[in-house]
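Only one chain comes next, encoded as structure tokens, the form predicted on its own.
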Amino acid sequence: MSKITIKDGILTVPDHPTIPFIQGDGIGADIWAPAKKVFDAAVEKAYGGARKIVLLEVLAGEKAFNETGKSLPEETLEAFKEYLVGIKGPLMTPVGGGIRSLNVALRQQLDLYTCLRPVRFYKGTPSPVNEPEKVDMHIFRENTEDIYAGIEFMAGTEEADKFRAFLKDEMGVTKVRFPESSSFGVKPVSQEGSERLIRASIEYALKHNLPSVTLVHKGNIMKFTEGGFKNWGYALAEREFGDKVFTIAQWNELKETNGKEAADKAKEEALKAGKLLVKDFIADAFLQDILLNPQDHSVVATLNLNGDYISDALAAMVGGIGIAPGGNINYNSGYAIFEATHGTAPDIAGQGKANPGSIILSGTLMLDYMGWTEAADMIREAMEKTIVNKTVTGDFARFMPEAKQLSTSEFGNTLISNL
């Protein structure tokens, strides 16, 4: 089996790479079958048979538990490590103790520190906003820290009592309103974790000639965690990217020393020279601004919880998470798992109603990551053509007058015919 390898941050992809895949729970089987056919058809057409993806099934979730007694077998993790790049359908969260979320477990155990969620509008897609075509953002969500670290203590437990006593007796904390009935959570945000995520976002923006990176945070309240994220981000941008960027931190310094007019002039000259603008936004104001001025934001770097909210809010603006792609990436090790961003939808599993758009478009991110951009672009163009022609699954058809409603498999076949 041919393996993708990495050296000095550069991937080497053979013509017939082995890609591990997890089919997924619930509608996973429904959406995976047409997605595989689309990937195969696009790669065949783009490269005339010279390239081909060799898929290797690995287990996680309900299927894994039924066959092995484990929801996330060690063999699955080892396969993703061995072959570097993989793709997966949606997974159910195991009932009871142990792993809280299989998705989070994969991200944590493989240190997939970037959750990449590009959000763009495909012409013809039903949207609840007036100008969805203005949305074209690339979300870099930090994937391993913040509250998703899972450090929590339930009220009434011995651990919560110890933690409360430590806060009160050792740290002098007096601001817990109802200490006896409080549960506690810890929000770790590190300089290293913040910097590697922000570095990846800036490199991505520069590589793709995008105009700006917006650091989204709640640093006005959480001054040392989310505020640290912002400050470390500005410092890194200026230290590592020098004259390739102009930051709002630099604008503020110029304003303080030379006045606003001089600061504005420096910013204008920097942007005219093609420099990348690095700016920041408070999270709640950002959620408002993506509705009012989405065209002002291109690449967005943010923490784990903010990224969760922002990604889903933006997806709703361009048609919903049914066609929202996602990838979880470690740009240093090369490990990457691309995934459907929606849930398992067990109520419609096996009925041929699910929209396979999310897993298909996540596959285009995987192809981009592998450097097979011709096949990826072909799929994206076919996706737009299929939607413009009003040949869609039920989730879209109900909002599109005179649309032809297709089953999951029919949608995949129609997309292939539009390649």
Ligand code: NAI
Given for the second form:
Amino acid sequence: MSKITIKDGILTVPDHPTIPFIQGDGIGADIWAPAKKVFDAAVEKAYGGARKIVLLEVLAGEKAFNETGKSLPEETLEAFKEYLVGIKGPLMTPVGGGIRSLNVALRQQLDLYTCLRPVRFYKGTPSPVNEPEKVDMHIFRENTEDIYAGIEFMAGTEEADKFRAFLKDEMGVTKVRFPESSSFGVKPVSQEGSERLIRASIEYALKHNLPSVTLVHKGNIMKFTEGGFKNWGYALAEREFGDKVFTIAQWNELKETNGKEAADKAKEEALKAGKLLVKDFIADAFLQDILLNPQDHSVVATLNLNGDYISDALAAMVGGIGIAPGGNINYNSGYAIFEATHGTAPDIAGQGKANPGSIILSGTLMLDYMGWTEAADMIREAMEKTIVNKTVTGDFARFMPEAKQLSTSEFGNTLISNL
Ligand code: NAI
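Let's compare: the form predicted on its own is above, so bring in the form predicted in complex with the ligand.
Let us now look at the entire complex, which starts with that chain.
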């Protein structure tokens, strides 16, 4: 079996790479059937049969539990490590103790620090906003830190009591409003963790010739965690990318020393010279700005929780979770798992109603990551054509007058005929 390998941060992809995949629970089986066909057809067409993806099923979720007694068998993790690049359908969150979420477990155990969510508009997609075509953003959500680290102590437990005593006695913290009945959560945000995510976002912007990176944070309130993210980000941009970027931190400095006019002029010249603009936005204002001025934002680098909210808000503007793709990537080790971003949709599982768009477009991110962009572009164009022709699944059809409603597999076949 041919394996994708990595050396000095650069992937080597054989013509017939083995790609582990998790089918997933609920609608996982529904969406995978057409997705496999679409990947095969596009790769075949783009490379005249010289290349092919060899999908290797690995188990996780309900299917894994039924067959092995474990929701996330060790062999599955090993396969993702061995083959580097994989793809997965949705997984139900296991009931009962143990792993809190299989998705979070996969991200943490493989240290997949970037959650990449490109959000763009496909013509014809029903949208709740007036000009959805202005949305073209690439979200880099930090995936391993922040309040998501899972360090929480429930009110009334011995742990919470200990933690409260530590805060009061050792740290002199007297600000907790209702100490006796408080649960506590810890929000670790590191310089290393912030820098590797922001570095990846800047490299991505430069590679794809995109105009800006917006650092989204809540540093006005959380000065050392979210504010740290912003400050470390600006410092890294200037230190590591020098001449290739112009930052708003530089603009601020120039404004202080030489006045606003000089700062504006320097910015204008930098942008004219094709430099990447690195700026920042407070998270709440950002959620407003994506509705008012979405064209002003391109690559977005942000912390874990902000990224969670922002990804869903943006996805809703361009068609919702049925077609929003995602990838979890460690650009250093090369490990990457692309995924449908929706859940298992138990209400429609097995009924042939699910939109396979999310897993198919996640496949295009995977093909991009592998450098097989011709096949990826072909799928994206066919996706747009299929939606423009109003041949869509029920989640879209109900908002599209005169649309022809297709089943999950019919949608896949129609997309293939549009390749
Ligand atoms: P969900 O995303 O499964 O469903 C929310 C709504 O969206 C439902 O009405 C569903 O029918 C619809 N929907 C979702 N995907 C669709 C598609 N491809 N086409 C058409 N309609 C679609 O979210 P919910 O109900 O909160 O979660 C169900 C299960 O999925 C839970 O166990 C949850 O933990 C898990 N989950 C897993 C995720 C993952 O594996 N990445 C992400 C989110 C939830």
